[in-house]
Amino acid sequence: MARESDMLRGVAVGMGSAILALGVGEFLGAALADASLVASVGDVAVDLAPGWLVRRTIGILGAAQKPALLTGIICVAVVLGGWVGSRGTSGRVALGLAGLLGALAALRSGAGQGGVLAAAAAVGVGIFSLGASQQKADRPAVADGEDLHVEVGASPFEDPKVRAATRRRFLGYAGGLTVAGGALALGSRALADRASASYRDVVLPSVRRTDGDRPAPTTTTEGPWRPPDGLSSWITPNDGFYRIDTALVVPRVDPTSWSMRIDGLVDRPLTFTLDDLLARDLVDAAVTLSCVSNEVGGHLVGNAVWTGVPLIELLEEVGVRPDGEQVMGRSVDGFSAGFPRSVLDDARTALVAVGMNGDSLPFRHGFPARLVIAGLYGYVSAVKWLEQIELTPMSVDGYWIPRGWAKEAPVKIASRIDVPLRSQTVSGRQAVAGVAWAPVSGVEVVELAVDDGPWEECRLERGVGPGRDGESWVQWSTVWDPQPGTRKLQVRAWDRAGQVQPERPKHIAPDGAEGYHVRHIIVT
C-alpha cells in the first residue's frame, strides 16, 4: 500500500511540474522568441504525418483539427510528466530528450535561440520542480510546536496526524505548480496578442475601386426574394469564415515592420510595405474560396468581399520572365503554395488582399496580406501572412504536392442543401434551399430532385456587390410540396460553360471532391 501512495505521489508530482515547464516554455517562447514551443512540435508533427492522415483528422475535424492536435500535444506531455514522476531519478532522462525535442522543433520553426533557450528553461524548471516535489512528498510534514517521536522501526507517515498534515501539503503544493503553470500559459498568451493594438490601427482607405462585371439586379415576375431561415448569406461573415490551414497558433506579424517582396524569375525585385499597398488603387471584389478538403455537403466553403491589390498590376511592374511560369507564394510560417501564372491571363480576380469584408484583414485570416485567386482551391494559390511571391519554373513544388495532392487545383462545380436540416422532420409546404459555386465560370442553374425523380430547375439570387460575376456562389431556393415517409432530396448545378455537377462520388484526394449532395428527410 505504501508503494503504491509513493507511486501515485510521484505522478502527481511528475503531472504538476509538467504543467509548471509547459507554462515556462510558453511564457519564455512568446517572450524572447515571439513562438509557441507546443505549437513548434505540433508542426513538426504535421510535417511528418503521411498526406492520408492529415486528410483524414481534415474531413473529420475539420477546423477543430488544430485545436486537437495542440491538447493532445499537451496532454502527451502531462502524461510524460506523470510517468517521469513515478521513476524516480531516472525518469529525468526522459525528461530532457523532451526538451531536447522542443529545442529542435524550435530551430525548425525558427525560432532561433530564443526558442531554444525557452526549451532549455522548461526543462530546468521541471527537473528543479520534479526533485523539490518528491523531497516534499518524502519529508513528513510536523504541525508546529509539535515534536515528532517515532518508535525505532517505525514510519513517521504511520501517525494519522502526519499522514494527514503531508497530504495536505502535498496536494497544496501539487495544486500550486498547477495554478502557476496556468498562469503563465495564460500570460504566453498575452503576449502573442501584443501586436492587436497595431492591427486596429490599420484603417483600409474609404475610397475604392471595384473590379468586375456584376450586372445589377433585375426584375422578376416571382417576388421578392427572401432567404429561408438556415440558409447561408450571400456574404459570410468573417468571424464565421472557414479557416483550414498549417498554422497550428495563428501568426501576429508586427505590420509597422513588415513586408513582402516578389522576386525569381523577375527583371526588377521589388519589396512592399503594407504603407505601399494601401497607398495604391485597391480594388474590392467578392469571391468565394473553398478548400479542397470539402466534402461533399461540407462548410469548408465561404464568400467575402476583398480588399486589394490587382496581382497582375504588381507582376507587370517587377516584369515576369518568359520562364518564370508559376507563382509561388510563401508564408512568415514557412508554408508555400504556387499556381501556374497562365491562370491569370482570363481577367479572374487575383489579389494581394489587404481587407475582407470591409475591414483589415483578421489575423485568423493571414493579416497584414495574403492571396486571394478566383477559382483555385486554396492548397495551391490563398497564402496568408503572405512575405514573398517568388516567380519560379512549374517543377517547383508547393507545401502540399509532395504530400499526395494535384499539382493544379481549379474549384470544382458544387452545391450543397442548406434547408431543411439534415435528418429533419417536417410536414406541409416546405422551402428547399442552398448556395452552390463553379468559379470562375459561374452558375447558370440549380436543380433538385426528390426521391430520384425528374430535375426540376430552381431560383437563383446571385447577390448584390462587387466584383466579376461568376466568381460568387450563388443562393438557390425552391417550394416543395412532400409527401408522407422518407424522402431523398439531391441537388446539382450547371455552370455557363454547360458543364454539370458529376454525380458520381469521389473523395476529396487528390483535386477535390464530386458527387451530389443529398439529404433524406422524413415528412410526416
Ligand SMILES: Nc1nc2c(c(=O)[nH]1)N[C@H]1C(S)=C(S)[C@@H](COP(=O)(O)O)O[C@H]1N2
Given for the second form:
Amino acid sequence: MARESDMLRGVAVGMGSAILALGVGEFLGAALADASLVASVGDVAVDLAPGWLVRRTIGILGAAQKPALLTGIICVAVVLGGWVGSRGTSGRVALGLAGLLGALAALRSGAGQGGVLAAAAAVGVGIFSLGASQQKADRPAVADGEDLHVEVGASPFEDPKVRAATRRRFLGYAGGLTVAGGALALGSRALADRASASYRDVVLPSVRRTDGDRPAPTTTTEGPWRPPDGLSSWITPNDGFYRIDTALVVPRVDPTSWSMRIDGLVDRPLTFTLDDLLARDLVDAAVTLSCVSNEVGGHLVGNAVWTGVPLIELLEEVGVRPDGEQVMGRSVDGFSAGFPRSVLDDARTALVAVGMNGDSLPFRHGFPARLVIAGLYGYVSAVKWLEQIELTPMSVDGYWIPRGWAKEAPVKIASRIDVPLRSQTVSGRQAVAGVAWAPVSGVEVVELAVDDGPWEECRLERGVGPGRDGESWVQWSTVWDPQPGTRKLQVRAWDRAGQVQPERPKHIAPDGAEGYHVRHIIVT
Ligand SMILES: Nc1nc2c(c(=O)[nH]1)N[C@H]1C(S)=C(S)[C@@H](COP(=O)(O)O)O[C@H]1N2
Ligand SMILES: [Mo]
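Could you switch over to the form predicted together with this ligand, since the one displayed so far is the form predicted on its own?
The next block holds the full complex; its first chain is the one shown before.
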C-alpha cells in the first residue's frame, strides 16, 4: 500500500518536475538565445522523420501540424518525467540524457551556448526538484495539529492520517511545480513577444533593386526538375540558417536608438540610423554565407536573399583615404572582423544588410544590421549587430586573427552530398544530390564518382533569385543505379576559373577545410 502511494507520489512529482524543467528551459531559452528548446526538438523530429510521414501529417493535420507536434513533445516530456520520478538514480540519468538531447537540438537550431545553458539549467532544476521531494519523502508529514503516534517498527507512512497529509503535501508540491513551470513558459512567450514588437516595427520597403546578373531560369533538355527529398533548398529559411557567434546572450538591439558610424581613415565620418538605411535605395541579392569552421560535408553554410545598402556607396560618401586599406566591422557586443578594401574591387555583392529572405534580420542573425560580403568566410566579414565600420591599416586585426585564424579568408570551392542521407540503406534507381559553392566566380561543373570510378558530370540547378549567379550555391543531382553492396560516393566541384576543389583533406584551421565529401551507402 505504502509502496504504491510512494510510486504515485513519485510519478506526480516527476511530472511536476518535468513541467518546471520545461518552463525553465523555455524561459531561459527565450531570454538568452531567442530560442525555444521544445521547438528545437520538434525541428529535429521533423528532420529525422521520413519525408512521406512529414508530408502525410501535413496533409492530415494541415497548419495544426506544428502545434500538434509541440504538444506531443511536451506530453512525452511530462510522461517521461512521471517515469523518471518513479525511479531513483536511473531516472536522473534519463533526465540528464533528455537534457543533452535538448542541448544538442538547441545547438543544431542555432541557439548557441545560450541554448545549451538553458537546457542545462532545465535539467539542473528538474533534478533538484526531484531531489527535494525525495527529502520530503524521508520525513513524513505531521497530520494537522496532532502528535504522531507511531508503533515501534512501523513506518510512519502506515498511519492513515499521516498518509493523507503526506499525500496532500506531495500533491501540493507537484501542483506548485506545475504552476511555476506554466508561469515560466508564459513568461517566455511574453519575452519573445516583447522582443518581436520592436522587431515588427521595422518594415523593409517593398521596392528593391537587384544589381545582379543572374540569368533567367532555363529548362534543361532533361525537362523540369523536382528536387529529391532531403536535398537542401536553394534558399535556406531563416530559422534553419546556421548560427555562429561568440554571443552567450543574443543581443536584442533597440532599433529606435541604434545607429552605425563609418569612421577611421575617412574624410567625412558619418552616422546612419536604421531609418537612414531603410530610406535608401536597397538591393536584394542571394549570397551564400559560410563559416570557416564548416567541415567537409558540414552544415555551417547557407544561402539567403540579403537586403541592404551596397557598402561601396557608403564608402564613397565618407571618402576613404588611401591608407584606409582595411574595412573593419565592429559589433555592439565587441566582435570585430576585417578584410582588405581591395576585395570590393571586383564589384561583388557587399551589403550593410537589414533584411534576410524578405524579413528584417532575425535577432540571431544580426538585427538590425550586419555585413554580408560575398565570397569571404563570416569570421573576416559578416559582422552581426553592426555598430561601426572603421577604415584601418591592414595591421589592425579582427577578433579571430590573434586566435590563430588566417588574416585573409576567401571561401574555398566546396561540394556536399545531401542525398542519400548518411547511413541510409537504399535500393534501386534513385537520386544522388547535394549543393556546391565556389564564390564569387561560381560553380561550373559538379562531378560524382562511385567506388573511385570515373568522374561523371551532374545536372546543376542554379536557383531562381536576385543577385550575381556565382555568389550563391548551386544544387546538383544525378540519377544512380546502384549495385548491391557498400558503395562509396564522392563529389567534387570546379569553379568558372577552371579550378577544381582541392582533394587532399585539410583541417578547418587556419583558413577553411579542404577535401572531397565522401559518403558510404549500403545498397541492398
Ligand atoms: N557580432 C558578431 N558577428 C559575427 C560573429 C560573431 O561572433 N559576432 N561571427 C561571425 C562568423 S564566424 C560567422 S560564420 C557568421 C555567421 O553568421 P550567421 O550566424 O548569421 O550564420 O557571423 C559572423 N559575424
Ligand atoms: Mo564562422
